[in-house]
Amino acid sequence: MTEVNTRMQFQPSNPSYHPVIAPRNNNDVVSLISPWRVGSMVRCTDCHNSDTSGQGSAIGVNGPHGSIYRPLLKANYSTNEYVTESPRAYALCYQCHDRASILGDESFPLHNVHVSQGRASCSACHDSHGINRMRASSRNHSNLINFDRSIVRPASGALGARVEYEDLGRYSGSCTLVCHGVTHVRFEYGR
């Protein structure tokens, strides 16, 4: 479900969320660079910003003041099906995480099944901002897990139609939605 209130998407009182308004509450990021860490937190600009700021231009203005990448980004960060994974299409996420870890599936198992080989991207499973506690839970929204309902699909069958991920521990769940094609009812994964 997607949440228009963004304030509301950085509450520390959510299932998760990226620290802007506090540091996280979750020790499982494994894939941070530094200088980024577990209790770090980052400010809107970290993320919305121009495109040429920081970069030594004579024109390069810092603030959100205008971007070539939507919206108001100062990466590229590709949110299309089938978006080929590389250094580019990924770079904004990739200004803190690892991309070898997260290729190396050092925290999910299939992140590299999915992005590389299944060309799903980063936001087809997670929030960029952060999950609103009031329409979800830390059982099935950790880990900004909120699957982008323009890409994935409700899984049908005894079970009726549903999108659902549902957190089974330390690097595992279940995950029940179709996605590129693939069902998937209650496929569970884990370290």
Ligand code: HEC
The other form holds:
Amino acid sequence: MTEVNTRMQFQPSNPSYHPVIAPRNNNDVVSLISPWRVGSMVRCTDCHNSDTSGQGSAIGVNGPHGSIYRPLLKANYSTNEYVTESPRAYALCYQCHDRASILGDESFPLHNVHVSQGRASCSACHDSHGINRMRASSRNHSNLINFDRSIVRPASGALGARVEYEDLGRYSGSCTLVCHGVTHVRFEYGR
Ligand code: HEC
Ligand code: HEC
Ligand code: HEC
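Let's see the other form, the form predicted together with this ligand, since the form predicted on its own is already up.
Let us now look at the entire complex, which starts with that chain.
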């Protein structure tokens, strides 16, 4: 479900959110590149900025006034259904989350198989802002999980057709969905 109220997406009482309003301190976030660390806060302008700002290259003006990357992003973020993984495809995320850590499966043990082999964008599984608690439970929308429903479809399980993520503890969970022709019904991962 698309939440258009940005303020609601970053509420500290949400199941998960990027730490714009309040810090997170989630020790499971092992991919952060220094100086980013667990407990850091991020600003809108860490993601939304000119593609030529002083933070990107040295030639442009600072500030979120214009960018060649929609919607006003500082760096490219490819969100199509099939994306060939590269440093550029997810340049925005890789400014703070180490590409080698993500593709090395240091947290979610199936990042590489989905992102590199399955060519699924980060956005097929992750929200970039946060998930409104009024529309989500913490068990189902931890880890910024919010499937892109234009890519991910319901799978029929014992409880009827549904798209569902369930957090089962540190680096483990379960998925019920159909994606890229593959059906998961309470498919569990863990490490
Ligand atoms: C961690 C990076 C990040 C941060 C921090 C961030 N955004 Fe975004 N924002 C994105 C990305 C990526 C998109 C587009 C893709 C998407 O919608 O998931 C986006 C989309 C948007 C959009 C387009 C409409 C929409 O909701 O899709 C607006 C407006 C927006 N952001 C405003 C903000 C504001 C205001 C803040 C600070 C309160 C903020 N963003 C913080 C990454 C970020
Ligand atoms: C400006 C730096 C920055 C950018 C850009 C950024 N992140 Fe993050 N991300 C963070 C920080 C800081 C945390 C929170 C660490 C903590 O728990 O204290 C975080 C946490 C996360 C989490 C864990 C959330 C949770 O609830 O455990 C996920 C998933 C995530 N980011 C995915 C992404 C994706 C996908 C992108 C690209 C769209 C992205 N990030 C871009 C800084 C960033
Ligand atoms: C197939 C779904 C899927 C895709 C695609 C995906 N992720 Fe994740 N990601 C997850 C799940 C599930 C977790 C939570 C693992 C756990 O803690 O149980 C996670 C956790 C994370 C975390 C928090 C832990 C850490 O490593 O710091 C970050 C950051 C993250 N993902 C970033 C990304 C980025 C960046 C991309 C794209 C390059 C991406 N993810 C693509 C499903 C996905």
